[in-house]
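One chain is shown next in structure tokens, namely the form predicted alone.
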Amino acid sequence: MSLQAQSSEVVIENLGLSFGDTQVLKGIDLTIKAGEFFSFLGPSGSGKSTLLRAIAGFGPEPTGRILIGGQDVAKLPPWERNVGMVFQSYALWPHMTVAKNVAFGLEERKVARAQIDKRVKQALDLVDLADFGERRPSQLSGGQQQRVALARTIIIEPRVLLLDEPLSNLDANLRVQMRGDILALQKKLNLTTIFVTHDQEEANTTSVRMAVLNHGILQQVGAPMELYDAPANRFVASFLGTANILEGEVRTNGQLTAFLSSGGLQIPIRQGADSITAIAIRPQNISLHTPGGGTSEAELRFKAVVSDIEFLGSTLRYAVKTGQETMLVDHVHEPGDRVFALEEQVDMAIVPDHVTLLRG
């Protein structure tokens, strides 16, 4: 017998959850496809871990429905949902060997000893720990402990794998390695996986789709690149990467419709955008030039002064002041490139097609 996943779809309908008088989740509607690697992303207190735990069955009983493989599990206890959860702390039994930790879920289910031994071996093989069965968790590295927690979870053949910030206790290099290992394992098992993280890079590199939450409200759902390039509102624009958010209003003068920022920057936009109250421009979509240089027809040029410079390794990040606005501008760093100086006068160039219009 080999380990296998049931690859179940997860459907969340009008889900609400409160701790006493505090409403933490507010009308969540979401469908996660069978076999999909999906992430919940948001700042601390956004409700992402609470939503994951609601799917697992931990915490107060929610309102609304949680369907796994078509079955409403919202009122079922955790042990009747057949989902597997990997916690941030790994939650391994320190007095048990690795093999006993991995076998625990099957022993609780009264599976025959011969089947337990066979499936423990298969699970440890899957996470490259075949020779570590007799060790204790304290004898393992953080990454190895994380793989034990994964093996213990997948051995019960869950319908859904839930990962609650599982990489946050690892150093930067090991996090990169482990997220690759988790993704490879998920693809091998074709297991519906929901990953909670506050780290945008982790979400971007692992997820087919992701949901951004803030204050218990679902802000936007989509592929990572889609959310980055076309954020639904100013929160998503500012949370996913760095963005220059300019407040202002749309004005029409004859044939020209433009966004006028509160700091005096005027940028032509398409007509029919009267409800726009802000725009977002990514720093890499702005360029700086020596004053008086050639201008592309697609560009708008604004006089600016360099007010700050940060060297970020692969990127030089400038802060420039134009009118009453301060804008961040990223230039790819290459040895020998021209570097603008503090207080230097420059031309700032923006292509209107790279401006994102925001309604909320």
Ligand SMILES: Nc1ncnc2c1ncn2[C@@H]1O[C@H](COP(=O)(O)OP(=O)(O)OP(=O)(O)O)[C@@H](O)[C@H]1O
Second form
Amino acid sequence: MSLQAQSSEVVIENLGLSFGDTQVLKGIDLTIKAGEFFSFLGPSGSGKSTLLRAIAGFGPEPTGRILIGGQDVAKLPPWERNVGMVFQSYALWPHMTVAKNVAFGLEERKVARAQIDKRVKQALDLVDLADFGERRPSQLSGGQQQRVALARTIIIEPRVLLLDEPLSNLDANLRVQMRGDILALQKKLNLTTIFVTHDQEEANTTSVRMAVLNHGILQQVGAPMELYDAPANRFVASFLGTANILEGEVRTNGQLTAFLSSGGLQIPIRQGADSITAIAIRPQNISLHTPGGGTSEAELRFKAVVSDIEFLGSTLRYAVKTGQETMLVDHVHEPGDRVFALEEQVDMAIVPDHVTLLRG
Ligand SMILES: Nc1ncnc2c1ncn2[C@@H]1O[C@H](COP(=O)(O)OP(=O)(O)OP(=O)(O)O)[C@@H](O)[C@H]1O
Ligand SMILES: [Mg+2]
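Would you mind generating the form predicted in complex with the named molecule now that we have the form predicted alone?
To see the whole picture, the full complex is given below, headed by that same chain.
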């Protein structure tokens, strides 16, 4: 295999970007390592595509700096940045064959014919479409079109592969299969890859690290599990999975430092976190018990009443009222397990170690 990637690092420094008077990216600092699979994750309108496009050189000129492989690319047009971008719509040319579509980037670069033919074959082989070169895009399935878009991008041997929600047009099963294929290709070519998605599972399963964006501001960067287990703020805690977020304040009384929620729950926390005004607890880190039953010393107990029950398949999700707080609690569902009834009195148990202090 001779398709190569030079696999460059991408460094973003204090990046800002506005459309007219509206600033949509603010103070972004981020380093994506060479060869890393990295995701931008965030809700619709958070600036993911805008940031990706700024790296590729599309859109208004940003403030701050973008370095690709140590080179400041601010003044370079997209085609001189040597990055490959796959758009959500694939943007294949319908009147050209698959092979022609894939060859296009090299033809534009005036690569010799024999070389083009060889690389088209390699690129189509890599995405498992060796026999599809003479078809038109309309004669392909969504997943195959997606692979043509990938082949067309990697054939130019980009320093960085940029993928803007490349799976969103595919059905659920194909998405799972394609994300595996993309990951395998990325590993094979050792390509620095930035993947934009608003689908957490997609980001979690593919990425070494990811950045969560909201309103054009970077919220947190880290490995998927790190962000899930130690979200820095309210937004990340509730965007990644489900979290009970309790507002309140820290009170110290003699030896005891505790977070007192506005709904009346008191949870001991470590000292030195006086400025905390919110905590998060995941539903699966809370359990329900018949009153007085199954006590463990590590747990805090609160009296609660079941106010809602949802059967989600692998879990039972309860809402319980305790003091003025309503908390979600997930129990793993097993056949024949004890199901609490609506209005039933229960004990709600929390392990203080599972409480996350939120800093913003
Ligand atoms: N060409 C444009 N002109 C003006 N505003 C724009 C333009 N493109 C994007 N925006 C605005 O910039 C913000 C960020 O948009 P962007 O497309 O980056 O979001 P996104 O995170 O990719 O969202 P989605 O998940 O819906 O694709 C939005 O508020 C959007 O309305
Ligand atoms: Mg987008």
